[in-house]
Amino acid sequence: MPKPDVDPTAPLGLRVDRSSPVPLYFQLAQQLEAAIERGALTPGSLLGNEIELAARLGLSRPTVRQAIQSLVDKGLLVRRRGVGTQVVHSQVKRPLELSSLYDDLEAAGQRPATRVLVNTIVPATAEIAAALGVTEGHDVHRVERLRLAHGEPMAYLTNHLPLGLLDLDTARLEATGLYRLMRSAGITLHSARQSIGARGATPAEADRLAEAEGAPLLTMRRVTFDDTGRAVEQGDHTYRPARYSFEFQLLVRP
């Protein structure tokens, strides 16, 4: 395995506590994951040789290999033949609040980009009409976008919006997020009704998101309302779970 000129893990102060009941490999994996999350290990960084890392920490090579493999399984590291073990990107943890994926990616330093694949007007199905409060068959705007981070696909976003709500020019949609466009048009987003699920990727979804057919995908369906109670968008989104998760806080009911 080729070694980087400088081992990026050396200045991280990695330590394991042998008196802790937490397995040593898990302690190491947690510290490496934290370093990736805070940007101390940047995308593209090569980890040092497993043997040298094990010797420096006083660990066995299988323990270090298990820690690294756990992060490979999470999609944070990748083993590349002839290159070594490389940092991919940190997983985006999206809070369960009314925010846009574009804003969340940008806040996480993920360099979001968008490809608009569909931007058209269609008659509303019964389901879309009920969500947006329009008559079935009434024209609505349909937009399908592939959202990328660091050039890699993260999510596929399908949105329906009432006709005439705002200018949905393709160039503008590729330059920024949908919610930013709404805010710039004077629309005040107030609340949303949202459900989260999971299912296997269809052949088309697998191709869009660079996943295997049948691979698990996170799904999110949302209807968003403005401060007058008007439905302003309905979204059906699919996400790569290795690169994306939803995060929320639970409170104990008194």
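Throughout, rigid core stands for the largest set of C-alpha atoms superposing within 1.5 Å between the two forms. Residue numbers count along the first chain shown, from 1. Not measured: the values here are computed from a predicted model. First, how it differs from the form predicted together with the DNA.
- Comparing the forms between these two forms, the C-alpha position of T224 differs by less than 2 angstroms, with the core used for superposition.
- Once both forms are fitted on their rigid core, the CA atom of K74 lies 2 Å or more apart between these two forms.
- Superposition on the rigid core between these two forms places the CA atom of G58 2 Å or more away from its counterpart.
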Second form
There are 2 protein chains.
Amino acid sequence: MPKPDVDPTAPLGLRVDRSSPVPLYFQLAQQLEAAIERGALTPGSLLGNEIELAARLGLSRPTVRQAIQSLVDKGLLVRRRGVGTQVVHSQVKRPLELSSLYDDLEAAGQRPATRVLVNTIVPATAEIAAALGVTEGHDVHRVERLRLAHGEPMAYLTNHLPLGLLDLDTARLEATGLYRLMRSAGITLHSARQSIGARGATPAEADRLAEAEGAPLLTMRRVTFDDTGRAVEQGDHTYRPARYSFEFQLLVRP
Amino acid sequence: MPKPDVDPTAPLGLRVDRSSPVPLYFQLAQQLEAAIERGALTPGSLLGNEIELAARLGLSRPTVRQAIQSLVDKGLLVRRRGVGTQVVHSQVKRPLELSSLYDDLEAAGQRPATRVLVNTIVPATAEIAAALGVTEGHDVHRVERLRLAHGEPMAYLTNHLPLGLLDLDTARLEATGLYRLMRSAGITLHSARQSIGARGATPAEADRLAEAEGAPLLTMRRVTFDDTGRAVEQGDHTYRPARYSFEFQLLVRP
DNA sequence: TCAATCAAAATGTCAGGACAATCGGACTTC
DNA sequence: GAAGTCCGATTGTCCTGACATTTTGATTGA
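Show the same protein again, this time as the form predicted together with the DNA rather than the form predicted alone.
Next comes the full complex, this chain leading.
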């Protein structure tokens, strides 16, 4: 009788480069992830025990554990005491990153287009001021964009940002997404508070998105914070539900 | 001039119980989280360096690091090399757990009620079979529930489950949520693939939710997997947008 | 034949040490 | 006075070693 799938790591060609500035645990995690991605590590198969794996690679066990743990956090592996580490069976894709609509569309090969309709500075309303943590009436950026895919309007994006953080150039806003712009300006995004709902289109919204008045729209409201806790962006987005829905993978925190 | 907020951990009363079966790093993490929760550790304040903290508690540095890391993963702390570990400033609540609507409502103090309208066994349609990973026509559970809050209908929940996993008792379904039922049956939830959208209510949906035909509805479709990769539940839910929206906190993966 | 016990295997927890990389402020220099 | 440089503080990475806990399967016993 053939043995069950045990130790399929032997012919994986795992190796680490100690002269690289990339941390060893990270190198190992990347290689394991790549092996899973290309099917060399099949779902459900065991990974072989940590101690032997460490010995084979010339690494210490904590380093190997750190690599494995990072993949467990990503949902790619499952560890069970007394059993071993298994490749997860299901089709994990991405565990819901803080990604921009632009990146989403680009990843889906949709070649998104952006039309900046408003790019100005306005005094903050009470609501915007509260979200961004500035005083009411204080000046903030206001950007309104229409996002298209295949030439069809898909979403209407209204954003408010505090002044001074970012150089909001209309041309750059049309060439890329807001998040990418913020990251390249040295802002490290940390978290966002989101709310997703639905409502009927107002006349203005219907006109902007080429829908009928009262047609169902998908709405998303978001405030994004950097790692100092500052609010760096507030967004109010409406989507055409026939063209867009929120798709994501959730992981259960053990 | 008073010194900036440095080392506010001194009067925190941190201590660990080595005779407890609870891991030391977990005890420390809980106490730090509680200190943040009650405001003893104020946002933006530094945590004091790991080495001294370890010495003060009689722990090793890796143990202290593990505790801190778990709170970083939760978004409560931020570490910066050369600077220290800071309490995050923003209002992190929950990083989007795989929670059930029932738990959400109960946590909000809404006293949810459930009315089980259908609890039967049906042959799987092609779509359901694909989602659950069974063959088409194979028998599966079908449950339809109406969720109410304050006596008002809030959502209509249609679920399909493979046979044999769970004892789907109508009385228990009305007393608690489906996820809680699964967990108590020994199923360890691992991940879920979700899709959130919107559409106009069909006549049947409008009738069930006391809305007008064509009124905007918020929709959620989900397949949940356990840690062996089996699909354990498929759900098709519709929500009244005036009564419910999805609220969650996202963390950026570094 | 079935159940209880035991042992091997694997991950979980914890310790202590060493050096590297980075940030910020203080100091020096122009 | 302003700019560049150095240095201390702090986290990041990595190592070795030890024991605890849990699961699984084999052995033993009724």
